[in-house]
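This document opens with one chain alone, in structure tokens, the form predicted on its own.
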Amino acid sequence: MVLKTKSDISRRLLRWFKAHGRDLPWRSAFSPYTVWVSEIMLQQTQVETVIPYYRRFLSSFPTIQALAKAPQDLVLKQWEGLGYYSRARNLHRAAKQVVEAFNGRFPDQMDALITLPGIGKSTAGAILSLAYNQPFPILDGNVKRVLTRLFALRALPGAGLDKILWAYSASLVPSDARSFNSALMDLGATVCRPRNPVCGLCPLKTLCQGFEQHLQELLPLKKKRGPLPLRVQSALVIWKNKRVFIRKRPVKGLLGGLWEFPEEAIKKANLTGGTKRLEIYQNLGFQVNVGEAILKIRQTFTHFKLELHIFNAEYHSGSPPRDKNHRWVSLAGLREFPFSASHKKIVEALSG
């Protein structure tokens, strides 16, 4: 691409998101902190779905500093419902690692952003684009599309594709960083969409490759993925004295750091008759006495579909584990824990 060709592209998205940009809470002052938080949360997650969020998130922890002083608890609280809640964890691993090695100031440097959890190359270039207005490159997905589409790339996902569009990011970035990444994100949102397009309203319509060979249906190509494998699970609302049964999940692994109604793997082929009795209680340590099914959930996770059957049981004999970990609760108290979307669902039929 000549030069005059990446000046124009520049040109035109900057006037044009003068006019047209999105007036979206984290850029009333492009903080290091807001613009991090934001970033993160934007990770796979649609912004009309994060902006409540970021404002509940903002108002409980308004500095990185009250972010690393929280409990874990209180942070996935925060974040219930938004789902991928390794980016909860990370944010708060992170703002404890700028406070105690960076003295609360948020690094305005690629290589110290990266050594940071859940901080990869792009969400650094956000940060320091958007932020400390840097001359650096962004990959989101919606820029991904937007730069496929421009260039007629026919190229499958992968390292080789992504190598390909850093480098055409990076060649565009002007000086004005801040306002061109954030125009590059907005066009791939509200004009340059996955599906329907808008190409009419489009200020690079005339220099798209993609547009002028008819494939901006068509790109980016996709990897054909088979059917979702299914998981059946089994889930216990273990009742004593009124109270119910709930345990940490690990932090490492699926929804790591929430909690939950004691959960584990069972054959669809066990959920009737006796055997279910014996099947869904193995791993408490303790002994229940297994009641009916009360509920049932379908979720769809990223590589599995779940179907989790949820009983009633009573506790029985034998100690339950005691430590930070485990608890007996009420059903007013469950409110105060953070569940997954499935065992919150639990938590609103109970509370009924």
Contents of the next structure:
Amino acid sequence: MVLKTKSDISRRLLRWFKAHGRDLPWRSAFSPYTVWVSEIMLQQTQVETVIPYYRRFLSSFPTIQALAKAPQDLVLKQWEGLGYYSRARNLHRAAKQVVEAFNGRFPDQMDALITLPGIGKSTAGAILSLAYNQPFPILDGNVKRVLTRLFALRALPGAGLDKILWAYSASLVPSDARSFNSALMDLGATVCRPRNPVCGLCPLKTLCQGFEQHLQELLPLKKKRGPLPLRVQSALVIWKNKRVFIRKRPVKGLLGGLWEFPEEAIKKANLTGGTKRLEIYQNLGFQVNVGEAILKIRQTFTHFKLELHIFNAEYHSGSPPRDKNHRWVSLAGLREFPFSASHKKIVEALSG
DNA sequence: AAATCGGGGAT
DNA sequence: ATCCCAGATTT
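Okay, that's the form predicted on its own, but what's the structure of the form predicted in complex with the DNA?
The next block holds the full complex; its first chain is the one shown before.
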């Protein structure tokens, strides 16, 4: 009975996929490199957002050797605006590892794949199934939702539920894992959607326990999170002889490796008391005269909200550290450096 | 187990 | 405004 249902599910899904599967840029070649790049970009990021980045990235780095040889600033520049920049740094590191430790040969085994930075169990399963057509399961947001509904799993999110979902995903994968896993993701994205699932168009409708129990809108269960804390910060556009000062953020942590106009936390009171503005900057290493506010930017991050106040400033005295992480750059030169979305808006405000 | 890590699309 | 996206890594 269970075996019959299993083959029933894969048969229905594969037939549906032939007629309704998405035509996506990374589904033309199935080379390990392009599958890998797409999988990393697609982590926590929607397909439509990824597509232009994917094209540009492969245009800049057509091979894993080209990626391995590239400077990190250029890799981050191609990633600029996509978010979760550790993905880009890990992708770059992993490319070097494959070129050096694996002689340029992309691994085709689970144990080797998960040694590469940025590749966890699900991305490894995706690479093995999509690039090599090996029968490995995946468990992304789409698959979690489809399986949770299909088997009416009422557990709260967490390790316990994940273990059950991995077991279901593994039990369902047929020999044509490439098409099956693609179909599972497409079904989740286009039919078994988070809100307003289109159960009338679902090939698994008659097998779906969630639909049978009218739970499709309630599943998967989610835990609610509290309000995000607000961080108020300032950034300075410091001028000196038609150039502006930028520095590189630490490679670890938030927006790691990106460049910025010096940014620090401030208290809201310091925004209004004109003369207090000189006290805003503690760690700059040199003295400036702070001018008027020129821009205010709000940005929501995963775990906090940012309110960023940008001020014009003029170099006064002293000197910043003389290393490659601190630069005076012309307006035209700013285009070479990778910035976060917020600081990209500052660049645009200065240029436009 | 919980926190960290971006930015935007959809509603 | 909220939810969530082809998750991984660190704490």
